[in-house]
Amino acid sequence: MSGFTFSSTGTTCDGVDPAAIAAAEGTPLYVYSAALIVARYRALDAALGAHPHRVHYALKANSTLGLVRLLRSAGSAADANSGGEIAVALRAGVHPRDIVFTGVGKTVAELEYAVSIGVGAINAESGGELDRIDRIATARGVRVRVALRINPGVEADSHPGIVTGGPGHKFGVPIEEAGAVCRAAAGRKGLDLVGVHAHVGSQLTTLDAVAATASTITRFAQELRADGVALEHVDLGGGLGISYDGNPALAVTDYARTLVDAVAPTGLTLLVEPGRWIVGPAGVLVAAVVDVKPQRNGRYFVVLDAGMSELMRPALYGAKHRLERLTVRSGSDVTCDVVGPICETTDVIRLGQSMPLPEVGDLLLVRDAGAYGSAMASNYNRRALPPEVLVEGGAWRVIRRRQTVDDLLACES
């Protein structure tokens, strides 16, 4: 695929030097490969084969308007987790019927918004949420397309903070209760129960949880149909992981085959909601060294102008992203703790990085930051959000400019 090339002679993004972009736009900044995003979307779509399916890109991974527009133009539908993400999808040109609305805590205002524009389906989290949707629909004199999110009781092998389908997790209706909830929903005047939905976690790197969930949910769908519930689709969420450390990852073909093999006997359309797998490897964070400090133990602190306000994952999950040096220096390797500028000890990028000692002004690149980088970025310490740059056709353009102080204070009096 296209994308980033890392070698001892330099780093490029589809032929463009990220250091040249940094020289023009400053640091920190995010850089994305349009070609790689489209290629990965198409690879997943192709892997799902001839079985009826729809790929709904999960905006929670990265909802920058330019990237959502790019994926929409490639043919993707959208998975939104808030009213704000619905609005971004619409502005990107996604048709309302190509949006599924997911989320564990949808407000009445968000549900009214989704109903008013006619989204493709609302993935309801509970019987209570179905009641609220029914009341909204009945008041408007319409029928709303819904699917029930089911908690299948599957413990995915991932970080505890991003598994969502086991006992005690807040997501969905326990499968032992879901049958009664679905049958009640099928009889409501304002609801069309068109599907069942499950998502058991993010960054899945083995097939065990994928297969168990697909089998459980499709079996449940068959039981509902046998009871006369006219389902249209099975939505098996997302979660396909990527390799952050360079080791082999779960092949997209194996992932897709597992889902299709489970759903094919039902004849129902398969919906998937990928996010990280599509955009994660297609984006990087470029940062500059602002200080180098020796430690008592012989290591060094290398302080960047980017940290947890630009990439939350290391602080939040202990995630480890690979680093590349855009400024190449010779010399023996030393052990560096690469940290950010935020007033928190947890503000780290990578601890124990072995490399020649950088100097102030050097540029470092953080790999695989396309997912949950800009989407989780914050203004903590009153830091302005970085610009985002899309490389496409051998050139680059800013798809989100750097925030200003006026932007930060625009809502304050």
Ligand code: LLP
Given for the second form:
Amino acid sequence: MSGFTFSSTGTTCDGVDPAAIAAAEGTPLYVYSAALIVARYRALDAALGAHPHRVHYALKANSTLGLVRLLRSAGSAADANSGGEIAVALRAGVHPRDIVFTGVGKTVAELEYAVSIGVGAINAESGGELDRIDRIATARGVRVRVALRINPGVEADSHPGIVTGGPGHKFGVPIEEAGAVCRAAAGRKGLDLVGVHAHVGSQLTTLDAVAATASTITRFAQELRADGVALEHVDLGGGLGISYDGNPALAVTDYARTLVDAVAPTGLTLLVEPGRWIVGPAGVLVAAVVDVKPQRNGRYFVVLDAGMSELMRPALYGAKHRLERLTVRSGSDVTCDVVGPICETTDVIRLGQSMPLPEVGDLLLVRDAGAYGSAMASNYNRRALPPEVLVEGGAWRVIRRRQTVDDLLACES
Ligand code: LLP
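Compare with the form predicted alone: the form predicted together with the named molecule:
Let's see the whole complex now, leading with the same chain.
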């Protein structure tokens, strides 16, 4: 696949040097490979094979307009988690019918919006939410396409902060109650129950939870159909993990085969909602060293101009992203704690990185930052959101400019 090459002789993104982009746009800065994003979308789509299916890219992983537009042109549908993400999907040219609207706490205003544009399905989280959708639909004299999000009670093997299908998790309707909720929904004037949905976690690297969820949800769908509910699809969410450390991760083909094997006998269309797998490896964060200082213990702090405000994952989940040096230095390796500029001790990028001691102004690159990087960035410490650059066909362009102080204050009086 195209994308990034990392070597001691130079790092490139589809033939373009990220350091040259940084020289023009400054740091910190996100850089994405358009070719790799499209290649990964196509690889997942191809892995799902001939069985009727649709890939709904999960905007929450990265909803920068230029990327959503790119994926839409490649043929992707969308999974939106808020009114804001629906608006971005529409702005990117996604047809309303190609949007599924998920989310554990949809407001009535968001539901009204989704109903007014006619999304492909609202993935409802509770009986109460189905009631609210039914009321909105009846008031408008329409029928709304809904799927019920089911919590299968499956504990996936991932970081505890991002597993969502276990007994104690807030997401969906417990499988034990789902039958009654669906039967009630099927009798409503304003609802068309077209699907069942589950998403049991993110950064999944083993098949156990994927297989258990696929078979539980598919069996449930068959029971509903036997009761006369005219289902159209099974939506098995997102979650396929990537390798952050370079060791082989769960293969997309094995993941896809597991889903298709479960759903194919039903003939129902399979929907998936991948985010991280498509964009994660296709984006990097480029940052500059702003200070280097020795610690008491022989290690060094290397302070970057990027931290938890640009990439929250290390601070929030203890995530370990690989670092590459764009500025080559000789000398023997020392142990560096690479940290951000924010006034929080949790503001780290990578602890215990072994490398020749960098100097102020050197450029470092954080790998696999395309998913949940810019999307989770904040203005904490009144820091401006960094620019985002898309490399496409050997050229690059800014798809989101760096915020200015005026942007930061635009909503304040
Ligand atoms: N569908 C639903 C209903 C979801 O909640 C999610 C992710 C996805 C799809 C996409 O999952 P993916 O394919 O990207 O794993 N901020 C965390 C990840 C949170 C995931 C939230 N839900 C991180 O940086 O690891």
